[in-house]
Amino acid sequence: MTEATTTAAPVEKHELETRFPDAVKAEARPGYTGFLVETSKLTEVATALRDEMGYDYLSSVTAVDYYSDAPNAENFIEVVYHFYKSTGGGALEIKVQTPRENSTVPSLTPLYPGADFQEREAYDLYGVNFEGHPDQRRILMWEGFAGYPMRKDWKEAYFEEEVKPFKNRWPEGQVYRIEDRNPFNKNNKYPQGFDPVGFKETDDPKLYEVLERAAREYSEDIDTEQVVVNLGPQHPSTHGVFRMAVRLDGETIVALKPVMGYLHRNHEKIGERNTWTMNMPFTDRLDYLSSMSNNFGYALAVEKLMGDKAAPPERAEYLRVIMAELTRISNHLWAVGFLLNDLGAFFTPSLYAIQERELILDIFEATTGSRMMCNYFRFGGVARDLPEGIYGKIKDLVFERLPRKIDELDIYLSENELVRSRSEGVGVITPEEAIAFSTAGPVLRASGVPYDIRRADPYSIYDRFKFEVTVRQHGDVYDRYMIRLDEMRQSLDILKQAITDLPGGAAGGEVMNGKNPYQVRVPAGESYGRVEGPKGELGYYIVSNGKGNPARYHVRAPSFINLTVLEKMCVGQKVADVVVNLGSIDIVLGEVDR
């Protein structure tokens, strides 16, 4: 008898490694996926991904600070990219590493314009210089801010401890206010040479320079003087504290730059201090109209790392889908109502839309205890089952009332002469532009791109339901309005199937995989969880070092990234169209600014 020998099957190389053998290496770190790319070859690799391999959609760009103050620790900044094919499929993830001192990476904005705001965010919060970026300025912090707040060695004014729960709360239970022991001004840092008394603003002059540069590409036969107008940050049409600096030739927009960050609270830094469980209610505060979808994406990202022990029971999977689709309808009702406000129909249509939304919020309140900050999802299920009587109420809404009310909105609004004349042909985005600018959700599909994550890269149990990925072909404001009506009807189709097939029906059943833990530990590694939220792709990139708090917690916010295309929508349009274009994107500033 001869001793059996086994030989490991050779690992097949990805075409990216074959194409760039000296510049691309498959990830070898346990729990990590994707490829490490030589920084100097990033542009070349990204060009091949887009032009040769079909990865035309750059969904997410972010950075991670790998830092330790231990002796001989290897410290560096890693920039992480998630590419997809607009025809569907999973992610291709690549990373480049750069030293923490003088961090420099080539900008991908010339190849993928959708990287613009995301690279500015990584520059702003991590100090990564994106060489070749056409407009690298801070985007969320103000220009006099000292340092890069997402770096691990940056400490805020009221710094207490690296991670929660803080010792004075638990287990010691001796609660005190950190500001009483660490008063403001005693620890406030300014940039070198900064004088708060003699401070002169430098950011606005740079902003106006960028506007002037962009306006040079625009020419008219008549020689007229151009003027700059600021809309916001305090204006009802901006849907929150948001500013648009617009350069006008007569009434025609020749350049526009969004200015944001007025509500920035460093959501991600707080998220890295929180425990994994604490972040679930924290996600409610992003897009406060869609807390259930926010919970969903975060739960998926963490459950990917936790594996089978966090697999939700069947009933919980159905409840998740039911809540997510009710959220989509609720969000779109709000979006349609307020778009009509932006078009000048002061509040009457929106009040009719809000009335239906309130009925959905009744369901949320009865189930979760809150109308908007629902905090309903848990790792491995949902917090609680439907209370008595709610199954029937959902059924009545989905099968009877909502289809009728959505039809009424359609009948009274869609053929209205003013709605059509103010929105058709306004703010047109072609399919190629929609993909290049990384737009997502209704903005992308209204431009004729049939990309919906529920179909393109299915998650949860969406592959069990029959529904259409609806598209519109003109890419204008009118189509972005119509696509939301289409999507509400498709959500109703999904809901009808989910309610009918819900295991246990009205009687109830198991909604958690085991006991709902007070605290979880997540295995070391990284993951990216994404859902098709009402406003588009909502993604969470997380890194775990095996401890009780995320080492990295990043939110790919659709409201923020969809704004990248706003200037493209508006140039050549009249100034009166700015408000309508912005309304058609449907943003929530809590998610934009984070």
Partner chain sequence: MYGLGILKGMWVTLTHFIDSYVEDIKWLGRNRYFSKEGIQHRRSKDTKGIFTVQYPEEKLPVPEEFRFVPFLIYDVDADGNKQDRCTSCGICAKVCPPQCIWIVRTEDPVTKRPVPEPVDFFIDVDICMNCGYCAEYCPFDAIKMDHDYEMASFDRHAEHIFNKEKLSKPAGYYAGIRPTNFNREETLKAEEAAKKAAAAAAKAAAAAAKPADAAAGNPPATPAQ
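Target state, the form predicted together with the partner chain; input state, the form predicted alone:
What follows is just the one chain, with no partners and no other molecules.
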């Protein structure tokens, strides 16, 4: 190759641009980052990203509707991808644009199987057709649903106004319940030819078709009868309202399809009607067992756009870390306790775990006002300082009680022969699979991938603390249990440092940068804020158009995406293992369904 004289190159071009000069354009919109990719070249670009540049982890896929009813305005749907290297580092963001009519984008599932559910979600909510997707069905809405609810021109059942605050509350002050005025029955839409009365479960053809397909692939020449069994949706072991349609060959799982969405509230649609501030308490309700971490991710995403004027003071940063780590411990306690519940040990282990969790919740309640729906973070700090006595209480718990209690759980369970025989070698996921399926958090690390956002792409003040990214090597249920114990101990380490270093200590100090306004101004642009939540990477992708409400508000929910790997975990195993496999992923349906 001849060497070109590279004098005074104005801006250094990214590898991707030099590699695909025609297909890739650097983002030019103000406040945006990443690259725009030609739709037709997407697969090629993604292949190069994965195989040549090391971006092997596709963390988030979502769509944004750029819609305007102004004449001659540009209308399109944009699909946004966030790639990472599993060895650490920042994001590489690419986008493809497709017209709103007949939106079509090539599917990345053959390259990144972890895109499966996320593409289905984009299809379900935005109507983007992913060419080559093996199983494109609705995922959160049911098959009888008409329209694509996340599109900007779609109006929900109790539609009042485009965005909040609603005028009929103030200044008009008319008192009525919206549902009284708007009887639901008269406002429901069905697809053409759909008969809601005659609809039967067996008419769920697409789901059973996929199960059927898997079955034939598995045992063409063995002459056994296969049956389809529905596990859930309402059963304690499904952790809420989650259904698994499985196809069984005897007692062996041949195929499994998760069916979710029974709890779907269209969190994101509500989020786009809300003002920026209003979304904070809604994030609490996503994963209601770890509301502080949810607050954290959203605060980061918005603060990224707001810049320096929303940089939290030191004490607030420490408080955030303290709260997030306490949340991790309480979440893992719950997860470990309930894993045993799934094994059939109703209810003693969970009670031991819950007891400690209650003590942590006492701290949350005294500080934030609520045990579970904390609503504690604000843009530029936290809502209030620690009240009197709570500093000491955290200290007592972290230095004295919790280490002892975690050890006790360890003694109680880890060597228990029943636990071990039910979980060792069950639901094995190799490191390659774990990465390819975009799993995150304990599921990923139990498979031997030392990927923890607190280290790989540090946020807040995590780079100041000494702690280890723990890994386990087998990738089975037992390791996913053990990794949670390990992580709780690491969290305690972080907490010990954070409490000792907390500026102001027990006395208190500044916890908010400037005033805490009820309306914030967020400059136009996009941002993706992610944290290592207890369940894995919790990310918020937000787009602002400079107005008082987010133009796009998307949650990359770890529970939801970790479920992509569930089928892989279960196929070839027994029915009884399904439940514990599911338990080892640790899902919360509020977050899966949103």
